[in-house]
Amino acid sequence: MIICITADGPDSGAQVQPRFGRAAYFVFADTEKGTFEAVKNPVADAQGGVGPRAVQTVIDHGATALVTGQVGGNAASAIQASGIRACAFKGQGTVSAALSAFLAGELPSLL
């Protein structure tokens, strides 16, 4: 599995990013590899319409899990028809601290 985490910088140890289409990246971790890569957000600083295009880069990095804080409307849309399973993290933590809370099946359904 895949799971896309909302971050503040390129690694595990990075804090998480609340707001997922302004995130300044996105962890992808393989937990069947063990492996973790991260990706610049193109749309961070773009103009309006930056959910569903971000939705995509989620996508295109064959994530099948989101955790993130919050998501706008229109990146709801988006996430709900691709089929990824958002989870929200809320307050501060890493990367890491993140992902072992969604693999322990502590964090709510986002959507």
Contents of the next structure:
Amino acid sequence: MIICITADGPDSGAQVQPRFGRAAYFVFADTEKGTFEAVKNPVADAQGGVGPRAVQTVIDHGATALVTGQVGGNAASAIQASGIRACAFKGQGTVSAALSAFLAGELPSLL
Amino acid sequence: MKIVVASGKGGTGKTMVAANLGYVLSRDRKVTLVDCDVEEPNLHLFFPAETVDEAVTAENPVFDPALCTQCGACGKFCRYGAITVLRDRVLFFAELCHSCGGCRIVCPEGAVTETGRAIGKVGTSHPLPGLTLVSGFLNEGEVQAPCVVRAARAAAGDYPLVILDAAPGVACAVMETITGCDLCILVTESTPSGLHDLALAVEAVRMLSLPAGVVINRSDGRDEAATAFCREHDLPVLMTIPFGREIAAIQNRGGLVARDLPGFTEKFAALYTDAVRLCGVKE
Ligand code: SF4
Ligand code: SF4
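Moving from the form predicted on its own, what structure would you give for the form predicted together with the partner chain?
The complete assembly is shown below, putting the previous chain first.
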């Protein structure tokens, strides 16, 4: 399973970024391979239509789950339509901590 | 002749100038006022009248699920984020679409066609014998203001005298309004922030090589900064409207100072002749 976590930096030790579309990086954790792959968010500084394009990046990297703080309306529709499971990570923490919490089933559903 | 009334920022009294100018000129010639501030059209509040509406539509893509292979080309192309390609279908966000037509062109399967969708309307009325009012309205949540401006301008035509009320600022919709006009009246206040925004508007007008003059509104009599700015930028000061409780009161109830306050009919008539003369435009 591939889980996407929105982050300020490009690795598992980076802080989770709560704003989905504006996150600098998407860190993709592959639980089968035990690897982390960071992808720079191409639309972090774009003007409009950020949400759907950010969701596209998540889909294109094969994620079936997303961990972030909050998503906008268009992003929410796109996530829902894509079948990706979105979970809320509130407060501060690293990507690894968020992943552990997700895998332990501690994170509530976001949508 | 097309005269556009513009300002660097909102709340300078731009619409008031356009309304009064239109009113005064309509007494002895045919004038068309065009409200191009389509996100917040206000001119009609000065001229209540029966209106005929026409829808403004924009072309939107339609994706044929039978032909689409979810290759992702359209989503990659759309820089407005209006398309997300899912594993089994394409998701389209109509209110983000700018009708560029690109997705139809890049689709390798010919799966994209286009259809019109209403994004606003243009209302036309004849509130006074010499006056036609054309107002553009952009529906809430829509982004294609320039499209509605274009429709309003087309509905107004070119003849005989057209006065356009532009949106504040220098966004795309404003450029769409200013382009092709003969003369620009810039409305400002002589505060530092007012002059800063005026400078931006002047730049836009110069870029389109449009003759321009300035109306100083809500003047407290100390307009040195504004007049110095105009001198530096070679802009004639066409009119100075004082700050006054009476003027504000008339404004607040949607009245026209040119109709309701002595002396202002002449002032606005002079604004027109001065603008034409000082800016060197042939009538
Ligand atoms: S027409 Fe242009 S803006 Fe609209 S969805 Fe297609 S590519 Fe995007
Ligand atoms: S480009 Fe055409 S085939 Fe490819 S995803 Fe878009 S609509 Fe489908």
